[in-house]
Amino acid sequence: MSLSLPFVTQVGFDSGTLRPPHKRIQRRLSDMALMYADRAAAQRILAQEGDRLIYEYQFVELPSAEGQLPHGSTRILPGDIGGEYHMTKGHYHARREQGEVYFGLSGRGMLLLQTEQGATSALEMSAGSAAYVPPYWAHRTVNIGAEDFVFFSVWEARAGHDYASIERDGFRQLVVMRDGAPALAQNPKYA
C-alpha cells in the first residue's frame, strides 16, 4: 500500500480555478454538437461564430484506489444552442454503485439525473447548495443563468466515467428556454 500525502487546493468560487493548477479539460461546441437536440443550430453556430467554449473542468488526479477521493470544479458558460442551455456531456459511473456530491460555488444551474430503469430528477443548484448524486444515476449539469455556473464535485476514485452510454442514448429530459425561463422538456431524440 502506498501512503498518499495530505495537501490543500485553493478553489476560486467564481471561476472554478484550482491552485496549484491541476488537470484541465475544455469542451467546445464541436465536442458537444451531437449532445444537443437541435443539431442544425449547433452547426449554424459553429459556421457563423466559431467553436465556442461550453464548459471547462479542472480536477485533482489521484490513484484509482479504494478510499481515494478525486475532486474538481466545473465552470459552464452561459448560453444556449437552439434554445437548449449550455450543459456538460453527462455520464453514468462505470461502477454504477458509486455516488457523487456536487457543491454549488456561483451562478445558477440545474442537475439532471436519470436511471437506466427510466426514473428522472431535476434539481436546481446555486451558490451554497450541495446536491447528492446517488448510485445508479446518470448526471448532467446545465447553466440556467446569465453568468458562469461553477460547482465543485467529489467522487470515489474507482467510480470511473461512462460517457459512451449518454453519447449513444442521450438524456431523457432537456433543459430549454421557455418565455425567458428554464423549463424541462422531453428529448425527442432519446434512444
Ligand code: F6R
Second form
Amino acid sequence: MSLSLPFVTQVGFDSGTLRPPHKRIQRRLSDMALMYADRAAAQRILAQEGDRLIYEYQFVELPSAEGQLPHGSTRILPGDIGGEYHMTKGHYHARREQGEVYFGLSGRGMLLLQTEQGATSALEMSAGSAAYVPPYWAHRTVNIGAEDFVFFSVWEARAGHDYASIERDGFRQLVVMRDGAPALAQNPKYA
Ligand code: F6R
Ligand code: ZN
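Instead of the form predicted on its own shown above, give the structure for the form predicted in complex with the named molecule, please.
Every component of the complex follows; first up is the chain already shown.
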C-alpha cells in the first residue's frame, strides 16, 4: 500500500475551472460529429462556422488503484446540433460494477442513463442536484439551458471508460428542442 496525501482543489461553480490546474480535455464538434442524429447539420456547422467547442472536462488524475477517487468538473456549452442539445459523448464504465456521483454546480442539464438490458432514465439537474449513477448504467449529460451547464463528478479510479457502443449506436433517448423547449425523442437507431 502506498499512502496518498490529502489535498484540496478549488472549483469554479460557473466555469468548472480547477485551481491548481489539473488534466483538461476539450471535445469539439469534429470529435463527435457522428454522434448527433442529424449528421448533415453537424457537417454544415463544421463547414460554415468551424469546429465549435462542445464541452470540456478537468479532473484530478490519481493512480489506478482500488479505492482511489478521481474527481473533476465538466462544462457543456449551450447550443444544439440540428435541434439536438449539446452533450457529452457518454460512456459505460469498463468495469460495469462501478457507479459514480454527479453534482450540479450551475446551469441546467439532463442526465441520460441506460443499461445494456434496455432500461432508460432521464434526470434533470441544476445547481445543487446530486445525481447517482448506479453500477451498470451508461451516462451522458446534456445542456438544456441558455448558459453553460457545469457539474462535478467523483468516480472510482479503476472504473475505466468504455465509449465503443455509445459511439456506434448513441443513447436510446435523444434530448431535442421542441417548440423551443427540451423534450425526449427516441433514437431511430434503436427502432
Ligand atoms: C467520469 C465521468 C465524467 C465524464 C465527463 C465527460 O466517469 O462520467 O467525468 O468523463 O463528464 O464525459 P465523457 O467521458 O462521456 O466524454
Ligand atoms: Zn462515468
